[in-house]
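As structure tokens, one chain now follows by itself in the form predicted alone.
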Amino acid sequence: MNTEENGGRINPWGTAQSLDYERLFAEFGIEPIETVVDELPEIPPFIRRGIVIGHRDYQQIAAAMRQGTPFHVLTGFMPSGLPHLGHLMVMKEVVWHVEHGGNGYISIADREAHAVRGISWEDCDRYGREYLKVLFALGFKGKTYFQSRNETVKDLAFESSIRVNLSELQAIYGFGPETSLSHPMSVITQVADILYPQVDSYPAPTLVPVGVDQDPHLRLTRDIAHKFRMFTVEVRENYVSVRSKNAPPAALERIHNLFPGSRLFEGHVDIFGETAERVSTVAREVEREHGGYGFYSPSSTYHIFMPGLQGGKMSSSIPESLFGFYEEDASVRKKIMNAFTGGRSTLEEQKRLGGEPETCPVFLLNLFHLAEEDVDLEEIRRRCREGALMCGACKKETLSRVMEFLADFRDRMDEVAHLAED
């Protein structure tokens, strides 16, 4: 396994992308999407074709869908590099569950990307606009942000420091004595960025769409939201029992006033007849009337990392792994038409055997963004293991949709500068 991990950890800004994805769910106890498929109104495309393939908690996002209860959807973008193909995913992630009620929420990670990747905040701000314009040709609608620039999210991060101490930090992250302050600093405004939506607009379910490489923030997040809360709600054999954390004794004192024919004990307060969900939600309101945050504990989704077009990892470090959205034609059909296939050494073996497309870049820049429908995708699929479509007429034709993919959302980025700008 090539996770560039360290004693059992995942390091959140590796390289690698070769994972074993079996093993890390067992590992790190992330449940596989099929657990929570079912729940949907619908089923996206992107778990359709096995990109998102986990989840942490992801069932309380798809009951909201369902019941039209409010739920946040937020992740972030480490402006490091002008945005590409690889980006793009996770996006339309973001923008499928605006579409399907979510409040939409998008940090531009500049803080970030200055203390891990020595990004001048010029640049931060002239990637992260580039970032935006993307976000909003694909339709995004809700807010976005710069770390740098939310004193929310600044005072979030401080309030979120003081419920974690640095060993819990090196134990999840490898940091050593070598390591910048800066680092855990970006570390801690990343989650103060998943837990931002509750605070900007309320508490609610709140969805974090990552790459599994991220799965320690979300981890994180979740222990230390666990910790802001006053109370824990415990459901017994015949009631329910509201247990004090930290919370004054007015506010234990404020449940047990709120729920006539309550017990109230010392620390805590026996609530009989009543749903363990009702009396969550007057727990969560009097943690707030007490200056409490009210926290839901964060949701995940895992999606599978898209190759670069040589194989290995897409990043904008390596030129001939990606093409940006603005990239010359000549270059861009350079790149396509060199590009690593999952064809056999000889096209006597290719006839023969067949091609294995999903190993295969150029199979899977249309199984992410190129082949809209799944009839069209599944006879690219059956025309490359059948030996009937040789790697070169393949590429050739992923070229004819990637030109056309390009022009029209050169456009459409263009449509949408001012909305970055603004």
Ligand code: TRP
The other form holds:
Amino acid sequence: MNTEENGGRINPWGTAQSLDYERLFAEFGIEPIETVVDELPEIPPFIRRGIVIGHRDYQQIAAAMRQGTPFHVLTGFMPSGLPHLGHLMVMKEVVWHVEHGGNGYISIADREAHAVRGISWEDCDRYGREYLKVLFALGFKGKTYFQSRNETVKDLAFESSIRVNLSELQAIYGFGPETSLSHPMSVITQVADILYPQVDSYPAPTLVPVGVDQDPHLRLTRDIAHKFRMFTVEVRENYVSVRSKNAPPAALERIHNLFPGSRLFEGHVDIFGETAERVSTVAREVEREHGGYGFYSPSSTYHIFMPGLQGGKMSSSIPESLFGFYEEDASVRKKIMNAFTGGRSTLEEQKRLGGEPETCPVFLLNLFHLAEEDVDLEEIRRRCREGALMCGACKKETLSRVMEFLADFRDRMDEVAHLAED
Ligand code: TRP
Ligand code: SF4
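Since we've got the form predicted alone here, give me the form predicted in complex with tryptophan (TRP) too.
Let us now look at the entire complex, which starts with that chain.
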């Protein structure tokens, strides 16, 4: 994910953790989440707590939630290992949006895991089901699928591939002559994932919650979604103009007929006395009647990553960076009690200066997952800052929250295990 290592590009398969978010946002056009919070009917905990920090076009999702109009929410997981703490946040984001009216979709990216990470199909299957179990335990409702078994996704990937060329992929991902063909294939499959809800159900704004490392895929998909469109709808001073990009003439005529009093020209229809919104809806319908898709460009939100307990990256390849959902108590205890903290080198110093919760993995564990109530979290933050809370005691408190969380979560996973098997 280090842009330096990839010619100024974001590398979705990279490993570096250091990210200068502000620079990334400025460079790639991601907007700070603050620009949209006022439009939300309710501010979700992951925004309130500073976990989701950026977005593209989240306005259209906020509007759908406010107005009660349909929207989809989709994300994907690469089954390259067992799910762990680091995956929970994005799952909670999906669940929250489903609870607020979204149609939920989850892709298990087994094609990507097999092609890019060399995971056997058998393991993809086993790991994929574990992800689904965790999702269902969190209360996910909606559709789930494995990429390799979704014919619509595979066909849509192929259709999408017609709308992108190698130099675009080179510019976005830095692909070169040595790049395995499986990389572009994984990319285009992910594009199809993101567009899939609109084909499976109907065109509607689609939210894709992800980490910043996935942004290249979002930029590409937005570009391809636009290329799929037959029309653009443009608002002029006192009329709305439907312009053909590559629509069959019959489709443009149909638009003309659907709006009495509109004027048909070579390549466009001008419509008077209608809102852009209604015209757009009709244009999408006509597009679908004529073999198109009527896609909305997908929206996305970007979350920060939880640091590993050891203070670096959280990854299943670094055992001390995290604990698993089924890890033995003694091992979980050891990892928490040995965790890196934002504490000072001596107790005296900590009492005098206070700790630094914002950089402390133990605090962030509470912030991401353990402290349900904001007041409880603020209490930990305050006591830490004031030097009233020492790391040893804080870790013990955190450990008991972890144990409670794990016991409860295992029960919930057992209860929903059957859902992941079907
Ligand atoms: N590439 C993603 C990852 O590495 C997984 C993924 C596949 C995905 N399809 C998706 C993410 C669609 C978001 C939307 O984690
Ligand atoms: Fe982190 Fe707790 Fe120590 Fe503060 S007191 S630095 S929150 S472990």
